[in-house]
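A lone chain, given as structure tokens: the form predicted on its own.
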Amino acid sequence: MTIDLNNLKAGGFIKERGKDLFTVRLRVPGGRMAIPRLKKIAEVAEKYGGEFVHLSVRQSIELININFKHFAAVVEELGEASQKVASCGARVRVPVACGGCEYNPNGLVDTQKSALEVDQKLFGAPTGHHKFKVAFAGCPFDCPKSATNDVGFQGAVVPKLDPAACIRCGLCAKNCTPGAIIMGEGSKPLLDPHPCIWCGDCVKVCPTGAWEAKRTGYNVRIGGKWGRNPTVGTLFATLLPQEDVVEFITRVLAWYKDKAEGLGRIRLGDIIIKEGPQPLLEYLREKFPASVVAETIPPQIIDNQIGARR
């Protein structure tokens, strides 16, 4: 029997050192399961597979030694508890998120409806040209790393001061660790934009609801990758509206596989890097004309091979 491991990889399916042995990896979109799903899984794998689970840094379970005359049954089984299995190759990926705003204190938006959106209606899709990843941070703190994601979603809230409910407590000035807020004339919170980084904290300490969300969205970063030759994305657009993101990723992907067209295996990074940012931020204003930054500057490339010379 011959076997095709493309085929296979691209379905989730990923050969292992051991003679028939594979990994298969699942689709745990957001990083959240049920738990009765997590039993079935726990389930087959202690079945069909070896002594553990693989839990992969972008908060896949991968079944490991699974042999391939199993491979239906696996998938049979895993399909009673709605189940899925990844992929691989080049195709739109799981996407990876944080817990968002539903239990997280630190959380401005919800990161896991975006995330169960995305994989709903994008998950799979071929770019015809490399992997396609997608992350969302609930928040500046970005634990999902969101930048190192071909596009990366990064909770964010603009904060607006009613005078009249304030008190001058000063708490919201104790707690800005990026000392955009200090107390000025008359113990009166002066805002200064420029060191705000959106984290809303000023918003959740304040006992009087002084300081509110004047604007909630997600600043998207496009460009990032890890690997052999890690990049970091750059800022494309700023509060993006949370209903907006499927179609953003969309229009980023047409924009990819069209000047990606013939140079063979290639991320979406080294294509900006080798266009410029300015054609991409032009596309993408035709669509969100309020979120798409003036200008921009390209991914930046991390040496992180200094010292290894000779």
The other form holds:
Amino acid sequence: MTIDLNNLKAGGFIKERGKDLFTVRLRVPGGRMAIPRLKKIAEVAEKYGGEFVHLSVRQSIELININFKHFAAVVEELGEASQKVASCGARVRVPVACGGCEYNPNGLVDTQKSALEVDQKLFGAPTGHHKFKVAFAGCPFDCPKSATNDVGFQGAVVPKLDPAACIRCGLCAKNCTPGAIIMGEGSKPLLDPHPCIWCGDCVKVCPTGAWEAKRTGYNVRIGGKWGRNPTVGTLFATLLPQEDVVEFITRVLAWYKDKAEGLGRIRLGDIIIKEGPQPLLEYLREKFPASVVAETIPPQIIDNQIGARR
Amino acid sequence: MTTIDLRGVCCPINFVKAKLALEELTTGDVVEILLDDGEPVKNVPRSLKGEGHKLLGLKETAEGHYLLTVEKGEE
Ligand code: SF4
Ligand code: SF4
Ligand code: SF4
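Could you give the coordinates for the form predicted in complex with the partner chain, as opposed to the form predicted on its own above?
So here's everything in the complex, that chain up top.
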């Protein structure tokens, strides 16, 4: 019997405890699973796998207890429903995303579209150093926890008031959780931009369209990771247009590869801590002057007090 | 004017009740909806707007509840 080991190269086949058994991690960008694909996965899992599948924390479906003899058949049969296997190792991983603006009432941007685009253009690209995770959140609620990724995107809307259209109902002030809107003299809404988190709730509730979106895009946090010695990514860009996402990540990757040269298995956040955030800010600013912030702080270390950093 | 009292009704039941009550009316009818402070006063108006109804105003009552005035939209 011949076994096509090419299947193993890009990863997604993970050795289990049992003899000859592997977990097969499926590629499910943004967690969206078309129903025919789901049926096919169920069929393949039943035929070759154990008694259950596992839903991973990064939105993948993992087939459990797959014997390595069946890799080729599993890949081929999944392929009939265009279902592919994911990656592991030092590569760009499958992007995760929440539902975004399509059906979620809080969503401000099309996170699903972004996740698919990144998956198509960058999935599996070797980084040469370590894993590289990307996530998309639709709004400042940030359910996907953008700041725990190497590059995390979070949808945002900057509101603008057209006073002539305002009927002074006060709904916007009541809806603004951070208290950025107060009803001023003559029941006129007044915006204090400092506490505003760009959630767009005022735009959504305003009955007359007096609040509108002045700018929409992604706030981008870079350098996060979880697990051993966690760090929280920090703000490198605001209101990045959706169409710039792939190019932005590509540029971050280029900087990462260059600066990590010779340093082995090191995550992006640790490079930023080493170099300081300024060089990456400057490098990104050359291409995205309208979005990159003037200054930022390095990824923030969460000192969990076990295992001192070197 | 009809008042739909949704005090003590939590999300999203309050929205569903308001929606059902509005279904009994004709386009252009105006009703008042009495809502609790907190999540209800944030969620219900936005959801009703999303359903195509017209929000006309919001008033705080003496007891700290909110009175939302809504005009029924197109079916
Ligand atoms: S981040 Fe916002 S849009 Fe995405 S799931 Fe959470 S609340 Fe909804
Ligand atoms: S965008 Fe959100 S935080 Fe800013 S003013 Fe509107 S409701 Fe308040
Ligand atoms: S919700 Fe709209 S109409 Fe009502 S006070 Fe605010 S800006 Fe004016």
